[in-house]
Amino acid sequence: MNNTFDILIVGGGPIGLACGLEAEKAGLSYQIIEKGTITNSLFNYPLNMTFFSTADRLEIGGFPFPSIHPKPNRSEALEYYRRVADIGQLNILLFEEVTGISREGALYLTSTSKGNYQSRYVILATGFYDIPNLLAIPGEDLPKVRHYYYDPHYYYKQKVLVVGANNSSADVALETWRKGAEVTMVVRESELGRIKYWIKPDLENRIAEGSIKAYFNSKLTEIREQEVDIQTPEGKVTIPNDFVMAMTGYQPNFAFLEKVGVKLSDDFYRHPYHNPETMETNLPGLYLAGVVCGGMETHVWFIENSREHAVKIVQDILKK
């Protein structure tokens, strides 16, 4: 097998696929390498997840995204991106993890769990969904604490505590409650946060009527096998608990970026350095694409506004 390419793309999510499509269109040799299945992050989304965007905003490479719903769901998105990969005949290797990237003369050497590859250019489209933001409190390592959520059926008749106030938290709270869970929410702020406009009123009404208990201006301080402690404005509250759903967000793999040599800002956001016009990092010929560009600001970049990164990158490579 030929292991030398014009472009090596790390990440087989929608933006990694978009980069492959642009490389294909430009006549450049490329290889996409993904540590899990295709669009691995989307696969790990909640079973009933619905996108905020309409189907046309999730399209890549000019391939139409037919959807029977105004806003596609997880299943439709997985089907669409699989078909794009097939129709576009994308060169993608799955379940192969990139372990290192280094410069050797005019080429980059990319090492993986299964081999080594050389390329003139590298695109990191690695997303952010693999590393959860931790609570850093006693008991967070207990098996009942979850940073990912899949199917509400599992929580039938369970006492579920949801930590967070944004989209994921709202979905978990409402779905588990509707499947028979006793749901409590802990929100650091005085009100709910960024939630899909058709979901937020539903959650507000459930809280107002008392179906879902919510502690605002509060934080979870300790987790034990059968109960949890919550610090509220009125003092500490201890409640019985079976599961803690810590929907506290996720972050890019900063350790990997630093290992590769990408510079990060020294503030909380840890923005990876890149030229917004070309997406090239401080390392010549190494580019960023997708949500990884935002550092800790993972709400800045989405499929719909970062798919253009693929176009910018390949145009810059063609100029070189």
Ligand SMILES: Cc1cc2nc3c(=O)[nH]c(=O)nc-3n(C[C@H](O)[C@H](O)[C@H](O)COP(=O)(O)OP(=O)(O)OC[C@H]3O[C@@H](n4cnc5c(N)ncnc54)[C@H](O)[C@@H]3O)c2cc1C
The other form holds:
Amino acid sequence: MNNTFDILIVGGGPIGLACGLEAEKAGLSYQIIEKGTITNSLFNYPLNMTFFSTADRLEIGGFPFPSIHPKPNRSEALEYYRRVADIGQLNILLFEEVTGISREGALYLTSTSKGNYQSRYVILATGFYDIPNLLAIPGEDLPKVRHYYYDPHYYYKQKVLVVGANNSSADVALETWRKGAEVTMVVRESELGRIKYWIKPDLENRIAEGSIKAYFNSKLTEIREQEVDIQTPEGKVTIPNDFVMAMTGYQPNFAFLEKVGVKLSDDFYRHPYHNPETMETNLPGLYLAGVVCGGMETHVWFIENSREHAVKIVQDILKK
Ligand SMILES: Cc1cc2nc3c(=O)[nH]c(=O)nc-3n(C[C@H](O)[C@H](O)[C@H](O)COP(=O)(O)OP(=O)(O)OC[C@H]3O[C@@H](n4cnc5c(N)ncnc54)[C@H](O)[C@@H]3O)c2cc1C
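Given the form predicted alone, state the structure of the form predicted in complex with the named molecule.
Okay, now the whole complex, with that chain kicking things off.
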């Protein structure tokens, strides 16, 4: 196998695939390396999720995304990206993790769990969905604490505590409640957060009628096998509990970015340095693409608005 390429792309999410398609169009040799299955993050999304974007805005490489409903669901998106990879004959290696990237002369050397590769350019399209933001409270390591949510059926007749007040928390609270869970929400702020405008009134009404209990201006402070402690403005409340759904968001793999040598901003957001015109980082020839670019601001980039990174990067490479 030839292990030398023009571009090595780390991550086989929608944006990593888009970079491969763009490289292919430009006649550049490339290899995508993905540590899980193709579009691994999407595979781990909730079973019943529907994208907020319409199908056309999730398209990559100019391949049409036919969908009966305007907004596709998880299975349709998985089907679409799989078909794109097939039809576009993308060069993608799966279940192979990139563990290190270093520079030797004019080339980047990439080591993985299965081998070594050389390339003139590297694109990091590693996303942010693998590392959850932790609560850092006693009991967080209990098996009943979940940072990912899949199927509401599992929580039937269970006492579920949902931490957070954004889109994911709203979906978990409403779905599990509708499938028979007893749901309580703990919200740090005084009101609900960033929730899709067509979902928010549903949750507000369920809270107002008392079907879902919500503690605002409150913090979960301890998790035990059968109960949890919540610090509320009225003092500490202890309630019985079977599952804690900590929907507190995720973060890029900063340790990996730093190990590679990508500069991060000193503030809380840890924005990885990149030129927004070209997407090139402080390391010449090493680019960022997709949601990884936002650092801790994980709501800034999504598929819709980061597909264009692929075009910017390949244009910049062609200029060199
Ligand atoms: C519930 C939910 C709903 C969403 N709905 C929408 C929507 O409607 N519209 C929209 O535009 N966006 C939506 N998004 C956001 C969108 O899914 C992400 O923006 C998208 O996945 C970003 O693509 P990406 O390729 O940048 O990152 P990812 O899809 O996260 O891909 C990164 C890939 O890199 C791989 N990887 C990481 N590290 C390594 C390594 N060291 N070696 C090899 N591989 C590695 C990961 O396994 C992963 O497959 C939604 C997100 C969520 C959570």
